[in-house]
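Quick heads-up: it's one chain on its own, the form predicted on its own, in structure tokens.
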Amino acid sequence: MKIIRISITIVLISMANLLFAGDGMWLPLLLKALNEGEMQSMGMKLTAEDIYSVNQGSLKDAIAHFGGFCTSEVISDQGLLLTNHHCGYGQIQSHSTLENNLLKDGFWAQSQDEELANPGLFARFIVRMDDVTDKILAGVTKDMDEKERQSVVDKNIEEYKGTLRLKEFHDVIIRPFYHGNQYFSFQTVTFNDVRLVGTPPESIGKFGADTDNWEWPRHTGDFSLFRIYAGPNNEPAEYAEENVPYKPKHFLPISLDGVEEGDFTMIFGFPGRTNQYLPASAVEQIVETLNPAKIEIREKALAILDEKMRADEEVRIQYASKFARIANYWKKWIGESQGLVKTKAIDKKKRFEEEFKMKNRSNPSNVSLLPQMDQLYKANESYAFTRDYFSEVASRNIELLSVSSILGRLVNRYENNGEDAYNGYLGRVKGYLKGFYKDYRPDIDQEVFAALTEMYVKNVNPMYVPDELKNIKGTKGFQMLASNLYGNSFISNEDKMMELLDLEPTAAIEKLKMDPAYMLSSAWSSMIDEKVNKPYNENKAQLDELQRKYMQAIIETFPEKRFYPDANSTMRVSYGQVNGYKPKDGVCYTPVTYLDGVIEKYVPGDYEFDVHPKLIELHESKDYGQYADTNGQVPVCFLGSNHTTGGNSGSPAIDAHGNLIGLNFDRVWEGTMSDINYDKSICRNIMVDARFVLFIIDKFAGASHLIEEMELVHPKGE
């Protein structure tokens, strides 16, 4: 088994490269074979042990996973965490009441006793990084089928795993890289004990809102503020009251230096998912066909939601981050897909496929793997289109059915385990439900049933259609149909299901199997696993083998170029600079903005575009204290070259020395589709400057002693 590794002598840097810094997301272990050169040739005055060492504190001990979904660094010696407003969005609103609104009023602990605790929410470090494919790969031969090649995979996974002596709350975690040509392990230790300690008033953490969301110029002062708690020792525990500030290892100082165009730019963090090696035919299918149909349902489900919240301040709070979550990725495939057609990203990768059958004519076995791609990909287009429209439709915007999906699992380990397996998973599901019910709107969610179970009736293969909804006709039969749904289930009245769930479990889950609503979630989820996600996986399994192999293809078919492992929410560096871009003909923007601009944008009473007095008042005054830019300004938002995706929100942008100047965001809508086609051009990723973060926790919070903490430092010796 031959085991694909990145060498040395592929990476040597010359000033062709230099046109591209930017692309990739790099593993920090690997910089000093891989990329130290090319940063320090940009600007960069600190070495690869610097930033990510074993032996001595390293920015990578300032870097946190947040929560599994974002990422956070700590910036002072007392446990001190930043992330995004959007990041703590979900801990904010679990806080919030119509009397102690923390989203629109923000908060503000003014002593470590006000801190607010999250249950649930946690804060994990990346202790050492290693290369463990040869353990991994051990057994792996060539002539294996995927089925066979996973198994030995998972045996060595749990055996090394087994040599492990790891301490509590240190786990490890083992993730394939290059489509499963490579294995690294993660050992990590994780934090349970982290409190809020304050937030900006959605009028600023979330100005622009849905708006301005993936757009530019940006003025959105996106960051919220924790704390990392720990036990004694310093050592991570659960929650107790006597737990004390956590001592890390290596914090942030924060440059108030700010930034100019060109300068040296480095995004640290844990980026979800991408996919820049698929073949041009997987691409085409997403633009064409996956793409529209997604944007189309959450279209229609944010338009209902949209009307209903501007019409309930109550609704609003409830359906906040419900809202936010569904926009969020409908804005991006919007711009996905608008961004893969303007830079020609189909085009790209077919010249690139040509260029690799060419040199690869001598290998016949090579060149067959993109037709046998193509073939497949044509042969699940039916079923991808079925698998994301009844995702979307049943399990992500319809929330009946998704918490009907969620008591499945509760009736399967009934019926598959017994009583016991019922009651230890019983816990979690009513933990669930009340936070579930407590921003739960039937009414709401009824009007969303009826209108996409609707556009699934219509534009899915009627083969695909549940018996229950193919003989409902016209815009009120579904509404008829929701109604009697609605009104019937346990599922949609908190009461009824606590009621249900607190009966002996053969009575419960016998009543359970007769709710209307579980009847039509479990026949219809049935159906689509035989139908659909059986064919699908079974041609999933093929695609990925046939993935695998093509990366290894086209690294040994071009061993000039460098090829980065795509994000797999493990930790990486990347890294570029500031700078602004031009998005169409007679459109060039800059890449700062100024608080000038957020009154500009100022709509009094707009829940996007308000802006707090407190905030226009030291605009009128100048009362900018040491954060204003040397023209007098205060700094908001900029821009930078770096390769961000999903998971990156909340990641520190550092400066060429290893301060932080910013905070990662967002992405520039035309530029959303870097996770499958990085193009520098027009991909761009957007930072709130730190010098504004600093201004409304010191002038408009008032909250100075948490200034104090951190530390405060001019890197350009001005």
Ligand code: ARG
Contents of the next structure:
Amino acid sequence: MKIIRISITIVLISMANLLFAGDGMWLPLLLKALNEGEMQSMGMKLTAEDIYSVNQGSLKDAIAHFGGFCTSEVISDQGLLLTNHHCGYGQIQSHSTLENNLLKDGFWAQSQDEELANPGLFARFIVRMDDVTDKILAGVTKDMDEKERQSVVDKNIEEYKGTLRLKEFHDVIIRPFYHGNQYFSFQTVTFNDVRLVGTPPESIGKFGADTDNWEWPRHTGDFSLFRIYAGPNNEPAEYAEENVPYKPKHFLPISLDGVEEGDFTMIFGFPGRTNQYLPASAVEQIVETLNPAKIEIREKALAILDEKMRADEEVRIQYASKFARIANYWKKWIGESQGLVKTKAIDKKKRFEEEFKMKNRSNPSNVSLLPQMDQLYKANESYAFTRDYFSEVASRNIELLSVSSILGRLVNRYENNGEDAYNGYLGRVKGYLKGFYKDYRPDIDQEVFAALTEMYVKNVNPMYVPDELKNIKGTKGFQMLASNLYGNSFISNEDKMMELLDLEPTAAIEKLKMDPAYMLSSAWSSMIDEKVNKPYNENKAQLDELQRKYMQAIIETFPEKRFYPDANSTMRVSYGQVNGYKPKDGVCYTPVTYLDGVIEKYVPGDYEFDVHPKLIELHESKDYGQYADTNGQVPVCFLGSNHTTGGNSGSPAIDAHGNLIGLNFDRVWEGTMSDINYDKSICRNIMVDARFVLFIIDKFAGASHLIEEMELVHPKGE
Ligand code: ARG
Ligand code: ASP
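Counterpart to the form predicted on its own, namely the form predicted together with ligand ARG:
Entire complex below, previous chain first.
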């Protein structure tokens, strides 16, 4: 650990020599030491203390983890929260029916009492963060094996948490960084009453849908508005009608001055996961084995859903969110694999590894880390493949099986923890199932089941095929199996399932255990646990240890380089500039798109590219008010060289002065490999321009009362 600290100091000295780097997701707490100088030299007018401070309101107090999967930011002194449309999608959809379709028509609460409650949704702020490495690694020694090490770490974490006296709704999260070489703690405060305030129709919020997803040029107004409510004294509280809008410690003013190429940008949020320090052998496995398997399964599931959704509007609403979720990573993996090949990531890593070995020639234990990892990745390949295949088929794409496995967990509660635990969990399961059945079509799921189980049997080593699927032959065979299973299972039928769950636990469990879907799901997953997950996890534990040592060795070997920790859903800052890019020879992308481009893409009646008549009208009358750019057009999206990943959606794009200029929501297709191999030349994040957000709220929706809550500023004095 000392070594990492030393290297941080060395980095400071050598920083002046660095080119402007777009890569890196940095810890707000370490900006002063690692990044402030570079950020200021790129144009930032703030200090590290303005961004992160424990003692006074700072930018970080405006940033909230949204539901644990996206980012959001407070944009008024009344707790108004901005995030992406695709982040609020589940909530927007849950308030939608055929008659009152918020997805299609949009929604704008005319006053605060029309704002819609969202049980289960939370907004979580970071109160403070601390480096707790010394405390958490106290007593850890070099010769400990992994189990021993982990138990010391776990004990230290528990002890540390025990020393903190936390108020209700406050918590502390401790996470490993640099693959376990450092630990940071995050004190959080969570608000559970978060209401929907407004959303544009899908034709704006999801314009271009899956065709345009992960693509530039982009014209999506991917935003929605929520509001945080608090109980007495501005403290968090469970939902209650009498709760009042939360008064934040800080909220972001919004710039009306827009962006131009080269402007400083900063993205503040909760990036989920990256893997920048994998060995070449692991990347090779992703490109050659794991991504292709996952892509092929989703392709099949999507083809079935697409056909059904196009044929029936009700199905389209029911499956819109699920389809988008499946399609999103399907397309991401394709782009990621292509990008890794195109940027020659594997060769680059191999060259890096050669250099690492050279520099460590007098340190055989460092040199041996790489071949050990290579060997373990090889040994784990068929387990990793089967695991992914199983999880894609049974947990992510066949709904009947994923629900069966939730029911399996309910049964486990009873068998391992008794009736009280069962009853405690039952409420949650019932709540989940209520939402599930609202959007469930067993006939469609049955088709997915038949197609995907057939693929599984065809592509997975017969050793890992459950007996129930072993002797099924041909497409017809799988269709018959599916039809029997869905015809006889309670689980595919809401009434029967709910009735079953009203029985005494023993009776309910007895019935469940006779259910054919339940039986298949539990036999299949126990077999996978035993034959695949167990050996996989044993190898993985060794790999984790090696990766930790490798990470430390890299940092020691290249003291002149600055390494950022992989994303782990903790709060980070990325920074870069407004920047176009060249995706391929002869093509050059400019960094800003305009409303004119929306009209260019317009396909009347199309489910991806239809344009709302009101928007067409505004475009014709050029009624843009204060939201137009200097060229007289309304900007829609812009690009930057900020390093982002999943979880950064909804993150604010912040200008040199700390104002909101945009809302992050995506990356460009060519650069989706940034999770594994960030490459400055083609990795770009995509943001909605803040002026487009304001234009839609004001001119399109006429919700000027919301604009009045905000603070609009002119930092460039324009
Ligand atoms: N690609 C973006 C992200 O990973 C946006 C996804 C939502 N849109 C969609 N069409 N699925 O979350
Ligand atoms: N669209 C992603 C998200 O939802 C962001 C990304 O992967 O770039 O977090």
